[in-house]
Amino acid sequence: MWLTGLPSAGKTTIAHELAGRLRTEGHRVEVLDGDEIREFLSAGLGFSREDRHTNVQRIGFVAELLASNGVKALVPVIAPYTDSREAVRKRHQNEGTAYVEVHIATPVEVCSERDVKGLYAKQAAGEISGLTGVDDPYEEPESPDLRIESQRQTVQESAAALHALLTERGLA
């Protein structure tokens, strides 16, 4: 399950909700972070277009090993671009794994006034450049497995849609 979004967006809050109650349900579950997946599988790569590909690959490489091993894969990686999420989505669909794409659709302006990290006060003191949905594109999904509005619902609503779409389909 990969959950996209800007940085702030909840990516991460929410997957460890999820993977909280998935694991009391029995399952094998591992949260990939992109924060540190960046620092021990990634370190060394930049932010350019080819360098976030570059991660994103990585990352679904990661991911599908997992899920091959029956192990589920919780993804909290901003992934900004279509064609990056499309080749992971692809990967799984090539090795009969699934894939489920949420776009955690959390509008900028909330995303800055969360500001987790602190970037989007580096970014408007002019400190960073090349923040995603700000000064760097981030291209939305146009028709995600699940869009979910975290700014409009709590943690735990968030993390049971999530768990009900896996449910669904024979995922959880």
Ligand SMILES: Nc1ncnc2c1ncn2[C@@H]1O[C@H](COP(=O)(O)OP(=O)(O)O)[C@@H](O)[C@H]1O
Contents of the next structure:
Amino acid sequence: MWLTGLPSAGKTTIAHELAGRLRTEGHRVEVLDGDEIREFLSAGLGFSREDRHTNVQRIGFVAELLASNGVKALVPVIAPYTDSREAVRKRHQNEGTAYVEVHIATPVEVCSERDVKGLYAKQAAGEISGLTGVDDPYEEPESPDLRIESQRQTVQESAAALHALLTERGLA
Ligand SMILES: Nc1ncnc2c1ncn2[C@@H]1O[C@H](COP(=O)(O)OS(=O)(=O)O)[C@@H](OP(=O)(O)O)[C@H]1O
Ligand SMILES: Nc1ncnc2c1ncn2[C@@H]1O[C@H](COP(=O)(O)OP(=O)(O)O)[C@@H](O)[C@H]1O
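I've shown you the form predicted alone. Could you give me the structure of the form predicted in complex with the ligand?
So here's everything in the complex, that chain up top.
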């Protein structure tokens, strides 16, 4: 399950809430957190279009390996480009592994208020550039399996909606 959306949209928070629920039910789960991946698997990559694409393909590769071995992979990673996300979907399809895309569609105004890592403030102060959704592209998924308006519901409600989708698909 890929959770795509802007920085501070709630991807990581919702993924961990869902992971907790799934583990309680006895599922094996791994959350492939973007920051951790960038520290290890994608060390050295930046935020150019090419590097983001490479990052997303690496994570997609690992997610498919986990999923095809019975571990539910939850991926809270921005993945701003449609073609990168589609390539990941295709890899799963080719391998016969289920794949679900969830758009955490929190508006940029709400994300920049949350500003968990202070990136929106830094961008506004001219200290960084190329911030997704502000001065770098975010291509919204046109037909995700599910769209979550995190600003309209609690973390628990969002996680429950994701869980319901997995159940509906026979995945939880
Ligand atoms: N310029 C810029 N744009 C977007 N994000 C930035 C940037 N610089 C650092 N960060 C932080 O790195 C996290 C994004 O990494 P990801 O691997 O999720 O993104 S990507 O799919 O490769 O675009 C992202 O994490 P989240 O906030 O959890 O989404 C940011 O905190
Ligand atoms: N309804 C909500 N859903 C998700 N996150 C929320 C909500 N309300 C407030 N938040 C907060 O917003 C922040 C989202 O940060 P995070 O999950 O790290 O986002 P992302 O992984 O998309 O960058 C967290 O501090 C979280 O507690």
